[in-house]
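As structure tokens, one chain now follows by itself in the form predicted alone.
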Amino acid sequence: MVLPLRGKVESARAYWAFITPAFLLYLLVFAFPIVLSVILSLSNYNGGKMFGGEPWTIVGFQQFQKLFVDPNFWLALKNNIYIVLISVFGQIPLGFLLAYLIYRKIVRWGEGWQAILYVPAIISVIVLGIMWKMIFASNGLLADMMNSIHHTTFLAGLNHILQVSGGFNITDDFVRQLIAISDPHAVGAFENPVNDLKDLIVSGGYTAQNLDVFRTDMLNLLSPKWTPEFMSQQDVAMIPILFVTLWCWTGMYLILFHANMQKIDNQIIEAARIDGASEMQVLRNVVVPNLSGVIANAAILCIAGSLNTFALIWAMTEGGPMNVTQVLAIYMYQKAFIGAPDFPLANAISLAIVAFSFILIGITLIIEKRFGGRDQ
């Protein structure tokens, strides 16, 4: 009996000898910051005596009370919910559908499409944010494209007016038609648009011989100007960010789903097709049930990534005008490192992020357990 007992003791010693360094490292890197964050969120810490502050004490849930009455917190939470929704119900279904099209060889050059769609996921988020910021800028690519359309439409309307008027007759009716196709903001610069614009055209000395000059001047003066500045409004400011979020990481889930689809036994799918199952029935009754666990894991990754969104939004907007594009991570950063730091409130925000993520992940696991199938 002594030898077996001695063997168990030595096995236990060996086990703890191997596990203790990793466990201590875990406590130092993960557990200690979490405990410290909880303590700070319940305190009134403002630097302590070391940094010239007052001694700090535990004050309870005052920071959370302050947090929940701050409208910026609810705005940041709402923006985070938008990102979670576009990620879970945008990236995952789109990535799954694209993966299925490639897996079933419904589209040609599947490997090429995988490479193209995955490229955004491997490029630095800061680079992507700056690139899209330039595209959505008031003088960026999107504005140039929209203004080109507006210019073409305006010139077509101007040429029609010139033809109808029989050439180049500066009449009140001609000016009224010109105003009708013009940018309201440009026409609004005139106190009396019909008379003032007519006088301006006449004083310019335009004639039928220099119509090209007239067209150019009217284009510069009266053509509708498109600018993305409206995207700074609270109701639509998140649209560019949601679009870029969908574009950026859909390819990652495409790769994830396609890799797991290849684990499905092709004989099952072929048998279903022989029995008369349509492509949609194969997708719904064979592929989706076999990948339910993968879909749940992808949803958890989406939720974690959505609540951790910082670099992309910061690079695109730097918080946005009046913080309309602010999310919880940026809100926490501003409280902790911009202006007078409020570390207790920042830690309360971080715990709110953790709690929100646990709630969403718990809902995901419940749904997967209730409606999920089986994994291969």
The other form holds:
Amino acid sequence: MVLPLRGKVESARAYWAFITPAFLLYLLVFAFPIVLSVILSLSNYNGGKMFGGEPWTIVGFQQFQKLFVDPNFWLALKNNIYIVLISVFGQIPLGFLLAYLIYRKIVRWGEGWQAILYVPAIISVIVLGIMWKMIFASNGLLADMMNSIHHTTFLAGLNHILQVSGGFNITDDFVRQLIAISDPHAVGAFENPVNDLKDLIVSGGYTAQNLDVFRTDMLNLLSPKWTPEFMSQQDVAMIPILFVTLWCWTGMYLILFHANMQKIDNQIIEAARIDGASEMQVLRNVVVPNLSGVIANAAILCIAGSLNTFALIWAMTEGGPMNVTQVLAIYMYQKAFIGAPDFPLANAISLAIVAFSFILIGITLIIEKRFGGRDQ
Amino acid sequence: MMKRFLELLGKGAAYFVIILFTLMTVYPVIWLLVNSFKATPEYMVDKIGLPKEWIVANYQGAWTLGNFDILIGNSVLYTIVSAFGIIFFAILAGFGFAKIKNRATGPIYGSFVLGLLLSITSLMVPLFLEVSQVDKLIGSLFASLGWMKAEDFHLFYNTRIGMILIYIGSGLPMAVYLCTEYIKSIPDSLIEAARIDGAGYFQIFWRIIFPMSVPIATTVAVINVPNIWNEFALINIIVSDTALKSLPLGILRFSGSMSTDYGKQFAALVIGMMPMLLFYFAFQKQITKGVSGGAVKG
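Now that we've seen the form predicted alone, could you pull up the form predicted in complex with its partner chain?
Below is the entire complex, every chain and molecule, led by the chain shown above.
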């Protein structure tokens, strides 16, 4: 710390000149909004001029009472907790494991893998969200991949049946075998499957000469099909979002952990290995305790980030279908900007997100303090 | 013998895990790239294969339809001006906090560090209300002076300068923290020597602190450039005029009204992805260093 140069006055003047621009912007973007959200969440202000417009007053904790009985709020909170869990117990352990594989040179070309695995973290989540939406869509890439597997197996099965029945030779037995490899839903459409299907094939005019037509028709009619219902079915709608969350950020934790592992004194590990410790023991007894502070930091950033998930889900589902992929930030956005605004409620949600972040971060710090190893 | 076998098995499992993850990362991105050259009807029937004919027109179509020249221009402007603003104000404040004794440092610097834990997304509603009220207040002031109508004035809402000020503010907690800790490590003797030469605080800032802070400025830049470039939640509510929108907002339009034109949509996604991919390959070393400094947010 440098002593005042030419007296205290000049030093104080320079100090304030240096910190004021940053401090004012900090107040603008963080401090005032928090104060405002406390005031507005307790008020009945709902748009218009705040000063000199329609009068509004503080009315108390009504909004919070409203929130506590609002099923949508609990749904959004539940989904947010899923995202926190997949982040803290998915991204961090996975990132740690991958970092360890690279750090201990269990796999070669470590830097290369690391560079590739970070790529999703640098691309806009809007781009990635839309991309994954198209992959998980009911007619998307995933459906196409699964169905091409289904088709291949079905065709192989059909060819096998044709072979064992000695060419195009439609018997009850042939039809039974065909049914066995078919999609039960498609077969279920027939009242009396064996007879009806046999009639259908016989009346279809297929001959041993145009077996290809027969194969194609059977494929279209009977092959098992898979239609992903991630975007329409309630119970599974969160799965793609959780998957993409994990996919997107694991590489970032990989880099974070790998860099900090390199600070560990290598001699300790080499000595342990010579004494016969396995990689698992080294991981558990040397590397994890050495990085407990870094893990806690990662968990804190992870929690703060995942409670604020917005853009990724907005791009993938907009919180739909029927609000089942709703999270707090989207719920808040909808209350404020879609349809009739409810600013007091939106501000109450905003405060709830801030409060949850601090509670979870507090818990993380307590855990680190109690169970953490040596700090760096 | 058994031990050798187990070790080999472990190595195999390790390679399996890392290759699986790498494939899962790379394949979707390549799939996106390949399909951006496919005609829409072909995509409808074949989502896996290579295009029969590589169609560049998807890009021309997406580019004009999406107004990407405007969007990319805006994104560049927002990102560069905000990043420079963050760096400049953070080094300035960092100098104050690290090298000039003042009792205010404790609470004010502390509040910046606390800000590290706050995410701007959770505050977007009160922030929006705040800046629109500021606009209204200044507007009515100007109206009472007879300069303009109150609702015509906007400092924040739907203005570039407002968006940039908000971006600078949102990047500051992390940047101020990093710069302050960095400037603390600059030896006091350097500053004292300058003092003997009769330099004032501002001269010391320009001649010593600022040039010596280039490494930390690089770190702050590589963290903030992708964050601002990819930012969506705030600009989505602050800016409504197409001429002021950024790339992510434009990309999202393609998944709405134009979602059935897959060829163009894929091209738009690739256009949206490319700038940051190139940035990453150009500054990969610095980015990796920045991330590993614990400077993560997301």
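The structure presented is a predicted model; accordingly, all values stated were derived computationally and were not measured. Between two forms, the rigid core is the largest collection of C-alphas that superpose within 1.5 Å. Numbering follows the first chain given and starts at 1.
CA of residue 223, rigid core aligned, shift of 2 Å or more between the two forms: It does shift by 2 Å or more.
Threshold 2 Å Cα movement between the two forms at residue 123, rigid core reference: Not so; residue 123 is displaced by less than 2 Å.
Yes/no, residue 298 Cα shift of 2 Å or more between the two forms with rigid core fixed: No, the C-alpha position differs by under 2 Å between the two forms.
Per-residue CA shift, residue 232 (Å; core superposed between the two forms): In the core superposition between the two forms, the C-alpha of residue 232 moves 2.8 Å.
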